[in-house]
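One chain follows as structure tokens, the form predicted alone.
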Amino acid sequence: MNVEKYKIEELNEVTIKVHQRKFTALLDEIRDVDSVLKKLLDFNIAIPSWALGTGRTRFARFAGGGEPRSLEEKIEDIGLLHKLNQSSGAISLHIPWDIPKSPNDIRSLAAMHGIRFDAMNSNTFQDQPGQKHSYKFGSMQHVQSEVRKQAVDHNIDVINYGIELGSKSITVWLSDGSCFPGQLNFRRAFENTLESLSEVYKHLPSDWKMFVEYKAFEPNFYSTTVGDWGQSLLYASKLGEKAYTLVDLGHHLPNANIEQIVALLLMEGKLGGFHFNDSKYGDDDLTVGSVKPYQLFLIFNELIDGMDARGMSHSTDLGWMIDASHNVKDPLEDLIQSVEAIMIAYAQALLVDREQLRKAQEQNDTVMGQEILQKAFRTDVRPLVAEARLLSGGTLNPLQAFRTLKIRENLIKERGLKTISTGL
């Protein structure tokens, strides 16, 4: 399906006067609005290829209609999202779910839709058809060297696919761990994993990064071999300057202070990427900002402060990606909501008066510190985010446009009602 530019312009024309009135009213509250708009225009969030289909619960999957049946259709769907919001200009592939049959053709198709390739993702948490060795008891941590080598070789293959597509990074998430006490020697598991990661690291091109993702639990519930940010940082520090920690919002124990974690990782120059989602209990992979919007704002507040302190580009020096599972929502509508929530939190954090906040902190003025942060958080920045979309050629209201243009209905007509996307 193709959304022509004139259709976007027609939709914007309907609500442009209301938008202009709201945006004008907001201008008095924003210092240097042009600078803020420029940052919003530059900021893009990668969409993972596996998020374009309906996710699953632990017990069932209720597939929707018109889901992408191939990598080509996934790129087309992200192209649709990007046309609407102008903030989804990258795709993150998962191998072997989305092995490109012709990397040159796939790269050309992505370019046609204005899409670049973000981090590549390897998979050693599932056994694939024809796979010689099982990952039932781990991959890079495994007690058998041949299993570890299989996992290493797969990650090297993923890097090679990424080189052909123009990616510049690989994310390694390991489900390795143990379910019961006595099942695993923790030190040996760490050493095996480090040795395996080191073999993959050797194959990184000079301009690539390796992101080491961590997770507190699941699928192993007694221990995980990369269980928290400290363990990930330890691996990344031992591996070298091209290795970084990747933070997934859902990969923490309940009530973890994620904003403090990102502040310290940035301070050490070892925060490499970010996976956005939301949660109520654990790794729920809910729509970004649907449960804890204030936490999302606080995280962005620390991200901006830490990146500015190191002179980093907000748009390019970290990897930004959504990692959600759409069990009951339309996947594309869920992604529209998630991107919007990210842009809102980012815009709110850009409004924080950092000079005044620093003064309040130096004077131990806890009341004023809270007031400064909550003033920014309570500012309705939706007109500001919409103005950035308008300037870049997107829609003032992406979700409304999605429904008005009947995008899902048209995708069902093109692809059928019983399609199932590749992935989980």
Given for the second form:
There are 4 protein chains.
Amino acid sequence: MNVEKYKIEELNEVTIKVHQRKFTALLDEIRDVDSVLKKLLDFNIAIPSWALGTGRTRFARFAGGGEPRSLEEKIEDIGLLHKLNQSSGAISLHIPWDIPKSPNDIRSLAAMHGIRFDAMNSNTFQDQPGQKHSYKFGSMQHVQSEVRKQAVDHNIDVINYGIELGSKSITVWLSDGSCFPGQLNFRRAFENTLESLSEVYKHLPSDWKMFVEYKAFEPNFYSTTVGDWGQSLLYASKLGEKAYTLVDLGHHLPNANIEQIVALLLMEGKLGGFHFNDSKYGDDDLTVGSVKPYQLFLIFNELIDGMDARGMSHSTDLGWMIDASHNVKDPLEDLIQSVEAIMIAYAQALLVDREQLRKAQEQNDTVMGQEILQKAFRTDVRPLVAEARLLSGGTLNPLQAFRTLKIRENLIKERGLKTISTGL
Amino acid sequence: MNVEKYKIEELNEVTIKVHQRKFTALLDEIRDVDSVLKKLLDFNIAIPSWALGTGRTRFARFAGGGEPRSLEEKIEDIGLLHKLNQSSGAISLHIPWDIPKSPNDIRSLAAMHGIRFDAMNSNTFQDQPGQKHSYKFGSMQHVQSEVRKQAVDHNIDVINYGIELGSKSITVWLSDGSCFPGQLNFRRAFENTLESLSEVYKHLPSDWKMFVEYKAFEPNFYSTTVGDWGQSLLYASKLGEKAYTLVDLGHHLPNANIEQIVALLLMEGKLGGFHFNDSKYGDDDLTVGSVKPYQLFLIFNELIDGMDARGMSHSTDLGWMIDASHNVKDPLEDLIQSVEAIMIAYAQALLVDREQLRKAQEQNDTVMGQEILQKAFRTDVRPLVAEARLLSGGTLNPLQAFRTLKIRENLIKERGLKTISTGL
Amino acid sequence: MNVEKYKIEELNEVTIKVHQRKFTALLDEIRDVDSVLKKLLDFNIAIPSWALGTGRTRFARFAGGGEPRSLEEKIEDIGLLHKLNQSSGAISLHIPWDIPKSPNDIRSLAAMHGIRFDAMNSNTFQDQPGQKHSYKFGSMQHVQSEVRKQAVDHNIDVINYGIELGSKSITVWLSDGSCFPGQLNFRRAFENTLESLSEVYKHLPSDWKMFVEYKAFEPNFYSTTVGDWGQSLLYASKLGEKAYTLVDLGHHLPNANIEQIVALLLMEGKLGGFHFNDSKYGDDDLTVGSVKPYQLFLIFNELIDGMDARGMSHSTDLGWMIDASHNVKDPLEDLIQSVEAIMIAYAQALLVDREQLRKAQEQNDTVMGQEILQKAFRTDVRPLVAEARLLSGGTLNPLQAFRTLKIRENLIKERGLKTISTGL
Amino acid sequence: MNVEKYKIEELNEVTIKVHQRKFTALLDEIRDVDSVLKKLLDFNIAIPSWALGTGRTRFARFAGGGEPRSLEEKIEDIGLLHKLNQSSGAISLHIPWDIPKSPNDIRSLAAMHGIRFDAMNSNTFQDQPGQKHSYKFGSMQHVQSEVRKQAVDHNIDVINYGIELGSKSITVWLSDGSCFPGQLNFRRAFENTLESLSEVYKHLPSDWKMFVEYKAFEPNFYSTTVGDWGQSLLYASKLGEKAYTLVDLGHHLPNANIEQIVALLLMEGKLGGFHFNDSKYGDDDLTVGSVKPYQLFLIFNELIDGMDARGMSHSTDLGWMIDASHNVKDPLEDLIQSVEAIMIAYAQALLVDREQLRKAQEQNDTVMGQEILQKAFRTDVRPLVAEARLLSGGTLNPLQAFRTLKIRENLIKERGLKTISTGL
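Let me have the form predicted in complex with another copy of the chain next, following on from the form predicted alone.
And the full complex, kicking off with our chain again.
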């Protein structure tokens, strides 16, 4: 399915006047609106290939329809998304689910849609058909060196696929850990994992980054071998300067202060990337911003503060990615809401008066510190984000456009009602 | 200290034009703005007398200055607050900290400030000097009947004080519970507590309500005898139709869905009152809205939905109270922020398009359900809340007014730098 | 595969002397050992049919081998287990995974193994092939009456299957809930669910019980419609005297005091059944006793205290069942460890000196209360539990027997390496 | 009060026969009992001076009687404790609560009781009378350098007091953090704290250690500047080889795997010390072993494994200390239970068959890994711990001795009923 430019323009025409009025009213609240719009225009969030299909829990999967059946169709989906919001011009592939038959063709297809290849993702948390060794008891942590080697080799394969596609980073998420006290020697598991990661690190091209993702629990329910930011930072520090920590919002113990973790990792020069989602209980993988929008804003507040302090580029120096599980929503609609929520939080955080905030903090003016943050958060920046979309050729209201253009209905027509897109 | 009406008008004049522009811009987003304003005008939040002084943790207390030294000065403080925001015209007293020497004088003083007497609070979580029996091992749950009787008698005293002042309800918060497995027989503790509460209930005037507050933990760290909404509802149901459950936002286990609890208690006709604060870890008693503003909105969303379904009055049929501990903020500034946050959440929830929401829910349109709620939440209702204050004679910006009028400095001048107002 | 009696006797002979020495040494610590042994002998824990195969997480499933391929083989597995430990003489079936072709044959087969039919389990958390309406947005809570009716009809079918097999209860676990704020009207969801449950309740034979299971979260990650014991108790109270609450150890918010919940439900006469497992983070479904053995003991302590207070039979008046997910252990070995852990906790709790405990509690002797419980808990009751097994014809050491007799190897020989037994 | 040796012997005589029978029965289960006993004999746990009085919550304090009124009486109390259990021959002082008037006299007094001086504790979480700058907004993190300097100077004072007394370490616990988003710049707070700690570190004698304690929350409720082991390790690594992380069992987010943290810190050579207590919800400061005895065992299991791997001495290479708040128990009885629980967990962990465990782990025999740990945990080692006490001249049953000898009654006679010993 294709969404022609004129259709977007037609849709925008209907609401442009209301938009302009709201946007104009907002202008008084924003200093240097051009700079803010520029930053919003530059900002892109990568879509993981597995997010284009309906997700599952361990109990069930309730499929929707019209889900992409191939890597090509996944790129097509992201192309549609990007056309609507102009902020999701990147894809994050997963191997082996997305092994490209012809990397060149895939590159061309992606380029046609204005999509680049973000971090590659390896998979040693499942056994694939025909796989020699099982990951039942871990992969890079495994007590047997041949299993570790298999996991290392797989990651090297993933890097090689990435090189062909023009990716510049690999995200290593390990489900390695244990379910019961006594199952694992924590120290040996750490040492084995470090050794395995070092092997992969050796094969990292000089302009690549390795993201070491951490997660508190699930699918292992007693210990996880890369379980928190402290462990991830230990690995990344020992591996070398191309290794970084990756933060996934759902991968923490209850009540963790994620924004502080982000600030400290940036301080150490070791924050590499971000997986956006939201959660109430665990790794719920809900739509980012749907449960704790203020936390999302506070995280962006630290991201901006920390990146600016190091002179980092907001748009290119960290890997930004959505990582959610769309169990009860249309995946594309969910991604539209996700990108919107991220842009809103980013825009709000850009509005924070940092000079005033610094002053309040230096005077221990706690009341004012809260006021300054909440002033930015309570500002209704939706017109600002819409304006950025308008300027870049996207739709004023992507969700409305998605429904008006009957995109899902068309995809179902093309692909059928029963399709499966992920390997979970 | 007194804030004359002309001073408020002078202050409002400075910002009235900016306010009017913002309010006008907002009008397009609000259907039936008069009805919304009317509801905001009617809404008042009670201030607990102990919130006017600096709070403490178990480690330390870092006092501010100019804190009220008497019940009269506490009423004066709330009077100042109410003058600024016109939304805090009620006080919630604590016995024995606030025993009025002359109830009539106190009633007159409060009336002069436009303040009524909300729920009375008893205290059986501390031992008072000269008290015969200790509450070290509980009060209403106590294994010894004489201790239970002492606690019951105290609560009856509290009711009697309340009758003299014109209060219509008593909040019973029990810290009763246990710190160690084996300390307590849960069943007997429940039965003793029920028996004690029944004794108090017998003395409740016919037009009074009893609020049974629950709390998951602290100051007891193994079990609490009124530990969750289920237990509180059991007590309230067994006690009778004048007994209700009181929800304090900080009194839950991690990740509890408080808005669902609120909805169910309203469904059962057993929600009686509310203690507002915010928390990240436990009963942190932080400023309401400072950590989880979206949760606050969702709770108000359920409150409105549930109260409307039962034809309840938003302003009078539930007891609304702040209950926070102002450890690092000026207590009055903290209360200004608290009331503002509550009014904002209430206003946002009033904007929810309930007809559309119902339709989305009936179609399982999860995406649209989220959109409808977030549309209301993301609307910047600060001008709306300010307009309500303006209409009722308050200040457009209470916090700014507090600082410009140098209220704290004046109170310090009057009362001194070292004053203590709470009994904690 | 069959384990002949003589084999068990041969195995026991090897270790009988060591056992007798240990058991004798223990006798000094136990008052009225015969009564304790009698209770242990009478105690049986039902095995759910789905626990006989390797479990899965939402990420992966790592199958073992020799798993049962049919209901008959599931019964065979439990028969083997029961032969070893003589404490698992009951099976809990799941419909539609275990629809018996010939109920009579199944009854005979079970009887041959000394196995009775415990609670039946319905399934409205998955869509089955050919099912008319989807449970994607709930079953008994569903906004559409035809979906609710389908769910009700399914539960009635389950009851009918149960009647044919001789079961006396149905466990209703609903995954109904919502993933996002706005998705659901909590009140209507409750009312719909209550109405649906009432329909099922109407079809309950007079000597049956209905267990209403609650769960805090997962697979829905924002709200659950039967989310905690308070909600379950509300449903059970409104349904009638044959309806009870069922407690699953993994279905609570972090830090919940489950033993207190158990005590209160027993006090109300509304505790119906129990699902044993263990967890550190959520519904981890780990082997019961593997992470928090003291909590398990404390729960049994309340169970005994509460049941004795009501004159209930330990062995028959509550439904006891294991409900775990065996992801990294051999399912049968895991069940052996589970039953052993339950028997140990039960035995320890039987040793609690209740008279002394009552005295300590009446004197607020917290130190002694803890001592009395820990004395029982720290007693090494393994010889006691082994003696009970010996008396009933089981093995002294079931795990060792399982391995020595090469039971899994034999099952693999009979059934093959790649078998699937659950419907998850 | 003094407990003469003959009294202890008299008490032991009464129960010696029962003890010997139990101990003998246990011998079969223990390989190399002499080595185990030797380790138990060598093991001592320091008592913090503030644990000798009744603790408080933020709501209340319910004092007992006979509490020590001076440093001398605190040492006397620990002397009594040590006489009974022979395992608490160390005291951990807190400045300014325990400033010794004459260090030499205090040293002599302690020596007389067989007590050495463990880690010194500084206090920058409270304001002391006459203190120039307030710690309301932090100490070592403070935005103003003069406040930081005051905190640094205080810590240097503490070191100097410690040198005079023969201590060899300082524990720095900072309550520094923030209560509200916006209050603090996380990065600057970290940098300030690091700079302050570095100043203190410079004054550390060459044979001293600095313990950097972390805590997730309380008394600050939004962020803590040394909030988790990752942050503490960052500080300790940047400070130098004399700086270590200190683990307090109650200072973690819900469900944290503390034993894994311990293992990793030992792996890094950066675990310095331990604060024992227990908790269900937060920093509850309950008696160690009273709520989660298996967790305590698992931690000791890692401690032994990790220390042995580095050739560390169990008794001298880590700082062992109790840190609890005795709110509802007699402090001395609580400390008796605490030391007993620690010795039991240590003894159980010493019984783990590490060779078998290693084998099970190398074969991914999860079932056996659990069995091996639980075998040790379920062994009733109370006679073993009692035997160690007997060998060292202590009582077989310290709690019974404490009560039989009417120690508290005697202390009340000597010191009175209303005494206050802590500065909280």
